[in-house]
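Here we start with a single chain on its own, the form predicted alone, put down as structure tokens.
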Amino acid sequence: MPQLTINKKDLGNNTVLLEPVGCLDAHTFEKMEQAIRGLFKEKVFRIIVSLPLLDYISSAGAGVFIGNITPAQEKGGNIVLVNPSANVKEVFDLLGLSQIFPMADDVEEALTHFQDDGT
């Protein structure tokens, strides 16, 4: 069964970095869902998801981000994706998510996506 570990780092300024490691699919998406919903409960809506260590993402895994970007944006935040692996980037491209989600090469660049929207 696929495994997913999520490392969490508080970057200050109401921004959190999530680093999923492993596979984000139908078996593990609930773990990512709980991580993001937990941040929302803590009133954290500026979420950076660093993806170079995510080996695989399915449409169910991508659905977690799709389902949570609107609530984040409604609260003045966003979900910014950083440095996805080639496999993950391909899935985002195929699903058309590269147009929806801000993408960045590193965390510093990701932070600029929040400053741009006045928060």
Second form
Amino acid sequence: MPQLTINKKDLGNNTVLLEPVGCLDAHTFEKMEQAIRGLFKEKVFRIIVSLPLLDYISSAGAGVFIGNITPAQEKGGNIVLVNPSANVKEVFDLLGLSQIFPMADDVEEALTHFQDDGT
Amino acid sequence: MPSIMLNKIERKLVVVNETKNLKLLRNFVTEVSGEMNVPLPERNKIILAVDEAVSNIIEHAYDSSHEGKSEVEVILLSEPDKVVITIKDSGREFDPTEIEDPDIRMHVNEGRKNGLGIFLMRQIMDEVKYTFRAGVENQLVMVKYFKDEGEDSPGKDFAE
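Instead of the form predicted alone shown above, give the structure for the form predicted in complex with its partner chain, please.
Whole complex next, starting from this chain.
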């Protein structure tokens, strides 16, 4: 079983839901990086990352979101993190990212973090 | 609340310097910290600190062409009131204690990722020390204290 799989769902309105499952660390972060960069190439900048099935994240994994949120926002989008597991939330808290990143309890709430309707 | 008394244990793991071994490393720390009786929230943080330290060694102590050709030694030792983690490698000198803490908001604005792992290590552990002997060994020692209720612990406030 791979250490990280990423499920992808098109939510319409130029919005995509990514759901990483497994561990996001120095070994697997490039897979997440490629997934987000792939969306940017498709001109998708409204990205919701659903995190309840991500068991573990290290700074390398968090770095993917740190490195890509500003480019997404500059294109009128955002990266919204949804419902992280306790382990993952703790790492965001330790890094001080919980106050900086838009967080939501579910996808519906995440959609309110985007400034326009995506059209 | 009763004070925590850790079991006295010493365990060693030697891993090849490849990121694919980080999961094996985390499993090792999970198992040993459980045997030590480290409380669960602190156990998860110690796993993260060790992962960050070894990830840094794999990334910075060796050229990428050298990945998979050297070994990193991780020793976990517990006394009743502390866990001592010693990590040894033979790569180039890389002193994480010299790296400044990041301004996280600036990092986000500029998309910078450097220094985050070291920042986490410092947030989690009470002591982070580094020694380097050219051509012989780098040694990183991290200590986490588990003191009686009411005693001052320099690492206690990190989660606020």
